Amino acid sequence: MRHVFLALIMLFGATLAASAQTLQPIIQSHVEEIASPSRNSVGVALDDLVASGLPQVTDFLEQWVEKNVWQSGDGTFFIAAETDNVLTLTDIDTGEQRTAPAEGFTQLKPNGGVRRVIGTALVQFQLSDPDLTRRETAVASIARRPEAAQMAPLLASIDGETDAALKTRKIQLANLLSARFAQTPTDRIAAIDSLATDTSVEVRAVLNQILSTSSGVALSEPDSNTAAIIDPFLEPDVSYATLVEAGLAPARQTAAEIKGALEANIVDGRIGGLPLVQMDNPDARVAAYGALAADGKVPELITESARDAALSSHLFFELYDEPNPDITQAAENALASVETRVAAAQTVDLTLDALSLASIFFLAAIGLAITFGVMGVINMAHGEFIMMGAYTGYVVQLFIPNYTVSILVALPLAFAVTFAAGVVMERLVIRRLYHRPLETLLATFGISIALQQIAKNVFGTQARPLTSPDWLAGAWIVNDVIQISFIRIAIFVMALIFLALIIYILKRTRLGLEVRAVTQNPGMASSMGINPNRINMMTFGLGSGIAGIAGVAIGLYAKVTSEMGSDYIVQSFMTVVVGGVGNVWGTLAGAAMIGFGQKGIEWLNPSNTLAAQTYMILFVILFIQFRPKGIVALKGRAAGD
């Protein structure tokens, strides 16, 4: 690949050789191109000044690019700039300045076409200019806009580039540049092959524009770089349209146009024949256009099978813009390659995504899943509790200012506030309402609408930003293919640190303990001298708590309103429920089927994210059908009935 540019470098260097040592007396040469240049004229001028390859070029032509190039009365030009009235001039080739009146200078104001040839021009000087800034400028613009003239310079620049990562930048520039402008066919087809591998945006785009097409049409087929036969039937009205356009057939009668010519031909209450009162029946409204038609009133009504037969005598077919057929197989090769590649990608990032969602679930139904699992009472206001942590991360940061500072200690207080919040209901409302599950549910809805609507009288209706700070504002670049937010992996990786501490509190601790027993046998529990109501409350407590910092979490990606957390309650269900109750595994499972299942519906029917949802509720219906206990499913007599 490199021998490629190595290549067109000794082509184009010769070319930049210097000849001259002041500019003046060239600009003087081209005097008129200069100073009223048109896009067409300019060309002749700009060689003659890059040919001299003199220092003093690149700042005259940034300067004329700018409109601050001034010539006087005598012809002399200047690089000046205006003040009342008053120009500083410099002279173009020593530099040195003097003021003079405004009157009997005039500015040079190039147009935009002028100015972007001006700009090409001047990009091999950039390309090369000792400020990195301004090269990477350069290197930006070409990729912008790519044409031929600039692959030379570029290709020039490269050896004497000092910056590594420019220095790749350029070559991918040169490679794309050479497969669309490169002179012979091998050094295109050898540029082309060298882009099968990258997967990124800009390849693609160039790929497409070597493979680009137009359709055509003719009684056969053309001696040209075909790219494919149309089958005229598979859309016959597009095909004939073609037709239409290429002047080969005349064109359909719109029902509109069919309409307007038969209310034009109305004779006394007849068209052409047939009463009016009949014109509600198609076969008659063709059957007077026909007659009209007969008349030579309107041109004759193009039937169906008349377009079909003038589509079966013609041939379809879409054409390369590009003639050489070897370079367009190469780049259809690439294309496949880069395809699959972006195809592999795709798949990774769809991964990536949908495991950010599955933790985002996690989060949510984890607490959700210990109060059932350990109490076996289901909290309808645990969304609420869900969005009481964000409010609580957005008030922190009222007062806060540090965005860094404020999450960290929004996180410990939202589990604090929701922590506390879950006690007070565990011991005003849920105690009293054991082994009446039902009951339960009913009356954590009765909080949660109460809850949801508080939260709408104190915050608004309208959504408060929490916002991250800016180390996490941006995301984690693979390729153009695969990124991911830094917030969601921060998610990821807030989900995985609760599902160890949760872990480690059931297994590891003296708490964890104890609620295991009362999971597992309560009353038995309770006789060995564990106090069930403390267990419960801490229990509940932390369910609450966890729901909490959830609540910072999909607040940071997510917008923090009063309904936010009706908004997972629903999945953090299913999560829990496909999961299997009462096993911190099971909700991982749950989270992970309902995450890459929502990701893997969105994907196949991907402009609806609301199907999505429901399509993924509707399966999550069916899998109970199969494993009513869930994933993870407690075994035999535990499990109870």
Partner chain sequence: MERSFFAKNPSALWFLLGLSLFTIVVTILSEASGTALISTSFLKTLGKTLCLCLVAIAMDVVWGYCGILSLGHFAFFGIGGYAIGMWLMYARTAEIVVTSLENATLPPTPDEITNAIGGQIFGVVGSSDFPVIWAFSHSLTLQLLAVVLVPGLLALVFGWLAFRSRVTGVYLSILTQAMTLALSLYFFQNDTGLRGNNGLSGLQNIPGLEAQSQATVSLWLFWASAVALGAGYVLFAWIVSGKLGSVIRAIRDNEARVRFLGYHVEGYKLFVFTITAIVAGIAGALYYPQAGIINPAEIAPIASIYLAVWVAIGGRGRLYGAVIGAAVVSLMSSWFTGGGAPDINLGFYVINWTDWWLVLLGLTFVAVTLFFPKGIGGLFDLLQKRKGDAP
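Having seen the form predicted in complex with the partner chain, could you now give me the structure of the form predicted on its own?
Next up is only this chain, free of partner chains and other molecules.
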């Protein structure tokens, strides 16, 4: 008998354990709340579902939000997918599937408000879900719609979080929620203080929400948390309208209302005892209206003096929506710290942008600096060598689909192509026009137009893609303020490499020695056995080749078109002239001045880049009036010229 009794107890316990792992009975106890939910009624059902702790709850809530839960005629709930009026039913507890006609089943369609309530409950499960994607989704959901109810489950999930990045994000989000929704002022202030070093947009938004204000007016200062006292006489008409809206003063009469009141009170050719013939006088109209008001026939006229008296007798203020002054003071201190850090970060970001722009100008101008400085040739076709280099990179990518390899091939090939083009141009045109600057300018300008037209005939007028490798995609992001694209970093590094390479060529090689000799004194260099014509040819080719490499680098960042050289020729000449003709260090200094100057002007007027370029040109014109030889003046022939 005892054995039978023990067996019955074990069977009963097993039955209870099985039922404890079953979700359907819990759902059935809230049929009405689940089948026809509202924001007020669904909370009871959700509390029981969450309290059960069953693993099936997460999937059920997700499917409920997605409107994939169906109810059969006998009241049983299923997860289902409909195809051609046939449902594929999945048992909520066992996961077993079967098919059935859609007739006889009702789809649950919770409205938007109910889905938000369900989503809040769902987050509690997702925050600790084994699937990292679900945990990230939950955290993103909290960030989009933060609520006080989400704070406790979020805090509870932090210690068990295994992903370092997500754990950091949870801590940050918990601080944001605590700053707004923590139970005690002490906890809120501690959370607010922890945000003082965070420059993210989210933190600034939360602090501004805590510091949100509303305007008010009263006879005396209120006992609430006052943000500021407003001077009503800064905008007296607006302030008086606030009084009227608050019911603290009568509305001022308009000119039309005064005219109508006067016309309605004409008696025997008089208004308020004054003859009609005097009504052309504004003072007479005011006097007539005042007489009518004294007799009680019209409301009292609100003059400017009456308006000012009403304003003086009331106090205008702004109140914090947050009633605790300690919390708002902590938020003000934290926001001031954040804004200081944001300003410093913006300065760093602007500096990085300026360095990036300066490196682009340096790459575009260094070849021109060499040819212009050594040969004194104003090459208006320099921009087209940049364009030729960019198109060389595009053609290489047509044959080599691996973007990393194609860029490595395109750089030396672009140098070879534009070097050869520069040598041909120097041999056929430039060498016949030495010491004739006007003819050289016109000839190279004509060559520029011809090269642009050739490019249009070959490649068309549409922009062609010069795609960067995947490892150059994206940007280096320090925080919400400081970020710079990897392509710009690569261009900056390339500019440094070219700076070192050119300095090495000019200082450590025979070609560089001969170039410097011809630059300083071509006659003496010729007497020492140096062929100036050969040096001019090699120098022009070198400058053109460098422009071709610059074209590949710029093409990764900007559009590749037949006119792209025109976008950089003006800045290139400005860079060379401002820096000092024919000097590498001068070109670097000129690029830095123009890059930083243009970015500074853009910061003052961010909506108009063209205006910044125009102002920069005007600045350069003024600069060379005071320092015509540039920042770094060159000695020798170029200086004499």
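All values reported here derive from a predicted model rather than from experimental measurement. Positions refer to the first chain, counted from 1. What we label the rigid core is the largest C-alpha set whose atoms superpose within 1.5 Å from one form to the other.
Chemist: Is the shift of Phe316 between the two forms large enough to count as movement, that is, does its C-alpha move by 2 Å or more after the core is superposed?
Modeler: After core superposition, the displacement of the Phe316 C-alpha between the two forms reaches the 2 Å mark, so yes.
Chemist: How about Phe573 - superposed on the rigid core, does its CA move between the two forms by 2 Å or more?
Modeler: Phe573 C-alpha, core-superposed: shift of less than 2 Å.
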